[in-house]
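Take a look at this single chain in structure tokens; it is the form predicted on its own.
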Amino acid sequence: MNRIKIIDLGFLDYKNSWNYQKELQKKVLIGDCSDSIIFVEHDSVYTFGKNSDKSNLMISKDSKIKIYETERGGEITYHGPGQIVCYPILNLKNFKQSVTWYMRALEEVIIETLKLLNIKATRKDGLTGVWVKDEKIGAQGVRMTKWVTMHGFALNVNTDLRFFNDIIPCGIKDFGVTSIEKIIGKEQDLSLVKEHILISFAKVFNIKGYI
């Protein structure tokens, strides 16, 4: 496998990066760009899948939170400062060309992340993400041009966890949300656990290293 390219944005607003992400995933579709994976935080937003159910967002549009409407899949979901978000634009015809694979991919490169801080992560049955017990660490929402990826997934690392409150996250009403930082105890180093999700990364995807 080639080798894939690493775009870390630091602290980013999302429309920006949604922009960002957009035009790279046309440069990796015409091959003027390797695949490449983005890093980036985010100012407070919460996110719509294409087929959300608005009713999921329980805050009113007054809100000064930022809504954005995507054309992602999945539900509702939040992004802030302390959470890694993590975009790979990838053509997954140098992988598998399977939306399911790409999926159960993404979620093993987080389950594998949480296990290098000693955490256990796992999955439940018919819900897409990553769990600690009944609590969901990790979100995901993907489309696809043509097998080439964009959006991705995030992880709460030193997220603050209030700001899930005002919305039913994922449209699952039954179970909680965590982040690192509360199942440790304290704070985390953000660049620690990016090179742990390259690490995780490299594992599933074979990858051979990085640029």
The other form holds:
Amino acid sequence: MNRIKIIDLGFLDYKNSWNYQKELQKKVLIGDCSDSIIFVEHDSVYTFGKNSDKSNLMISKDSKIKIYETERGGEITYHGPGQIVCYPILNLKNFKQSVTWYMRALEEVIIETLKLLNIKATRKDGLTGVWVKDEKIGAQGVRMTKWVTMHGFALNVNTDLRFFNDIIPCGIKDFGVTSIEKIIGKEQDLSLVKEHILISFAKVFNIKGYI
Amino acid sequence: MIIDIVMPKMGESITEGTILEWKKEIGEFVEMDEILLEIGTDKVDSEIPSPAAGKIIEIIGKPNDVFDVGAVIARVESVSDQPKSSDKTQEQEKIILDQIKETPSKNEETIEISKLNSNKDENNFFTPAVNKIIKKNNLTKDDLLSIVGTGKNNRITKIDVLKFVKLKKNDLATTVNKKLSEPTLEVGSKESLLNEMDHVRKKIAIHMRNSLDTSAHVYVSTEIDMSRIVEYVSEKENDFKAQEGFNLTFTPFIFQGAVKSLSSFPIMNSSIDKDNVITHKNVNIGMAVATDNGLMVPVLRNCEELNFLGLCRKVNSIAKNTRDKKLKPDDLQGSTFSISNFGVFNVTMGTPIINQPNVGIFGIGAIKKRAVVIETNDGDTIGIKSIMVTTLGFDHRLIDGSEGSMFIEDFRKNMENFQLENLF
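Next up, the form predicted in complex with the partner chain in place of the form predicted on its own?
Following is the full complex, with the preceding chain placed first.
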């Protein structure tokens, strides 16, 4: 299996990293760049998927938080400081040409990552994402162009969960959200969690190493 | 020829898809491989390329309509007289799947990207300051491509490069690759279990590592003839138990012998504080006790003030409090020397780690009967003796081999000549 490139954008606003992924997706599509994983931490922002129900956002119009309508799948979600956002830009022809497989694989990466932190996380039947008990900890939304992916998943590490109060994340009304910090009771080192993600990613996607 | 466009199968268990958006209208021409529409499945939105070039003559599925995989959603009239497939009866679904699987050939999108790339090259004019950093850090073309420019026209600024260099230094890839190449435990497999250390274990781990990183550990060992004490204990243990209510063990003997030696060698009863030596007035002995939660080292304070019976009572009460988890934080602090009696586990000898900030520790082995040579005025003879191997670990930063050796020899003499009259 090809080696995968790691790109850590650090702290970057949504708009810029969005443009960055789009450009990278194009490069991967024409074989100009190897499959990559982008890590980024965003400013507070709400994003919609293309078929999101706008009524799931309940904030007032004068809220200072930016809202973006994106081309990914899935419902509304929140990104912000303390949350690891991971955008794998992969040509699924190098892995498996299946949307279902890819989404379950991303879930597996999050579950394995949390296992390394001694947190037992699970899937919920019919609901994409990763859950700890009845609270969502990892959210997913993906866009594909000719089997090349963009967008990906967000994992709440030290996220300020109050921002989720104003939305119905992913349109799921019955369950809450949680974070690693909330579960463990201590703020976590983001770079360590990123390492865990990469180790789990290597395992799930059968990757030998990173560049 | 009219080609049916069908809802593609995007995954093994996916049976339907939602049409999100058509990129073309009826009457428009579409190139082969050009993005024709967008569909949604699960939480993935996908852009679907056209399987053929031609004029769109019918759009069956409207946005938000859900179609089964394989259902016809549009029709394209091929402009070419020679369809891609020579077999006209081939299943339409297969055509679209083949198209998705194929690597995109030259199309508009490719041209667009090459334009983009050339734009990027133009932006790759770097200021001398940026060039200097690039050269200094041996950044490759690949590196530069992955830097997001925040300057005018997305130009890469000095700050962008410096930020990238900083990130590269604690490069995730290097760390993770290193971890991946290390033998890993299969987490949660049948052969192994992953459990977080409890609080006490974590503390012990840090404390032990810290001690090895601090002291210059050296060890000397000696054999101590405990026969007299062993005989004494077996003779007196019943009376002792009747009188005190707990067992007479060897520990208070060892403590008393150590206290005597520590009084003769005050340097063994000291601590190092940077370049200074703190010699302690009192003898506070840390006693290593195995508990369900791991090693604890409660402290017996002012041992020099206690007579033998006092030591017996203190050893017993501290050990009991430790195992019953009734220790107060103060009970674990202020030791000036430590004793680890792993002999209770029948171990012959060992090399204990110094309990910081002490400079010495005794490792007491099990008392075992040995055939030993006994020297008498009438010549040598072989006899059976109860031998206890004792090891002294000490900090060579402060104590030299000669001092350590003299100390353990003094302790041996104390034990072998233990004053056994009127102990209690």
